[in-house]
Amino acid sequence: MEKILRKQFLEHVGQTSPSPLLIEVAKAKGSFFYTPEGKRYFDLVAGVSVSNVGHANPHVVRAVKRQAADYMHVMVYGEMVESPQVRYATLIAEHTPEGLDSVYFLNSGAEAIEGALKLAKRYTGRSEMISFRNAYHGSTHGAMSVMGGEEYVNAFRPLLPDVRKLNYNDFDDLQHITRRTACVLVEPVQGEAGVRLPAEGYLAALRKRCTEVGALLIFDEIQTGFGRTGELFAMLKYGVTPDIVCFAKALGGGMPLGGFMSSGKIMGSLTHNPVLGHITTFGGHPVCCAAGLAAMDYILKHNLPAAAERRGRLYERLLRDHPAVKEIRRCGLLLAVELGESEKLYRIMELFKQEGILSDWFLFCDTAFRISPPLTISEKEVRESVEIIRRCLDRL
């Protein structure tokens, strides 16, 4: 049966690479997933920071079942008032800085980026959009236009015009933000670049420059949001408030959900000239919002941001002395373990697969592997996974 399913997978499911992992998932719980044969894998990717509250979290599962029994899709956007959506937007607004009070729910991170770019152009009346090299914001045409890696972009040109790329953490490059600029889109911590943290004062300088010229500052918190960095949001960690912030991944508690958030004044520009400035069929689906609401409630009640910082620090302490490790870059429970050579990285991916570890490299950094498990991972599980990781590192 397993061979038949793999054959059908390869024949009928769209592929993204010529060599998929081909690990069949039968069940997932907590920090682990299991194959039909019962082999256990440590999930150190968590769906790329989606499953922050752990797989099959009972609090989230109950919320999904309750909402699905009440109603699923009616009409998300239009004039309908749906409790899961309203309650979730309100909870997010209560835990974000002043001036961020209106959430537009969508289906994914790429859609959140698309909506945020449209909102910035609509509100400012300007066309230039600025992003950063080695940044990843999604794979739709608009999101790809502001992606920072040419390798993934060139085959799909022409893309959106009037886009400028700056170097992250380069203070001198900020002069290129001018009164032509509609928005500057930045990951407060660059994820797919291999966990690159902002230099001291950099995000504050970026905020200051945007304010000076009237450009909107957009934070992409798709990977950093909901406790991953050791704070609920990276903007709280670094004390810088954007004009627009994009969410996804952990936003849905394991269900597909994205969104962008701004002030009511800025968001209101999508309601006129023209009306229906942005619409979506499924964005803010009540079951997804119910799952996200339950997940955020769990994150807050169990103080998972603090747990993320403790577990991330433990991973760093237990791995940094291994001779194969050149560097560890960390923000909360998001780590890039640098090996220095892509050949070593590809080799350790194979060893991890054999030993029951799911990790990954980064889109723009193929010399480091990712550690970003569910924030619910226990200290015992951290230590057990480190034993396996070190055993694999020994074999390099």
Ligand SMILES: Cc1ncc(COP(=O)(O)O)c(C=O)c1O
The other form holds:
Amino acid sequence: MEKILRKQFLEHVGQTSPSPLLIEVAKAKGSFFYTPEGKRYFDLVAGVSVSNVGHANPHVVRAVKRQAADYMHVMVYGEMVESPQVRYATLIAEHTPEGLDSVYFLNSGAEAIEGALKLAKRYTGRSEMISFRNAYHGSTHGAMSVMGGEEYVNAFRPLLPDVRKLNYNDFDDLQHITRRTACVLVEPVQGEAGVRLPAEGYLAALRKRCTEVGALLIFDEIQTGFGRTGELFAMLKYGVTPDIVCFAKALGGGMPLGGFMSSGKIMGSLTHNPVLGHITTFGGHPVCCAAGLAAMDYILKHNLPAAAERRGRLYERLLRDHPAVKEIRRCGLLLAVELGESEKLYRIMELFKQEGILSDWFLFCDTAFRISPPLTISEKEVRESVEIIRRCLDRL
Ligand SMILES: Cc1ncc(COP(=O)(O)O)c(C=O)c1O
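Could you please show the structure of the form predicted together with this ligand, as a counterpart to the form predicted alone just displayed?
Following is the full complex, with the preceding chain placed first.
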């Protein structure tokens, strides 16, 4: 990498940690990205479950170019009839369970969470919000208030009041959901906790308890949506329908897009007392919606959820017998490969970087590495990346 660019990156681009990856990207295609020197990396992160249809997917690139040439931003969200937005919301509604028919488009995951929390408070007239330990929902004040990792949160208090955290998968904890509760926000599969799957019947029990006390159930499908879990959405995989669902990441097909979805009746409460209950300038940007629409179309046409399940199973089968692997937690093509010790994880991250593998750990789990490549990854690429991973594991 040009030294000067690295220096400018550190000096002039706001930083999130003292140790960024510092890999310069020149091009990304399919399951790979490339540095200006031509070094190839297997992308086993996919921008954290964003690039489900592969990098530079021609179908998406074409849609972006076409829409950018037709029109980009024209007016704040919610006033004009913009066909990419309308067509995309309609397609999503066709593939989500009955009762979810209205999509409010925003720019990011955190913003989708903000909108969903506000909608639940507005619709129920209640204030208590319940979420889960080790949950991640975004980094804005509201999203941070419902996030599970105290060490990331404490420096920013005071945050939103009336938030209660429960233990995920703890059936006894469900009694804390009461008639005071506006909403329960849950990731159907906890991503940043290190891929924690719901216990048998847990999401259904959560649904039942929310219905009993009149609290709205909100699913955060920001990481699980659009084929990642082996179904188009985790709510379809587990057969539980929330009152509100949040999307982002793969929603935009590689462009920034977020959204929350509900019934027309619930969503309608944002339009009065007061009007403009939630507003956004760029939410549902036409180019982002055109990209997302093309990506979802591609996911459906190529049955990428089924491919995700096949490829995920293959990774699990090819890696689970390695002596350094303690456990593999998997949902579709979202895998946490557990090494049991953070020192080993830091070491393997270094080896991966040298060997041309991009992986990552999880925000609340620094003993496991992530495998969540584009859902378009071929069987040959899975096998090739496993060979490299196993070579690195051998060196631990
Ligand atoms: C489950 C989940 N919810 C919300 C978010 C926040 O999304 P964004 O970074 O777009 O604000 C993330 C991001 O990693 C996430 O994984």
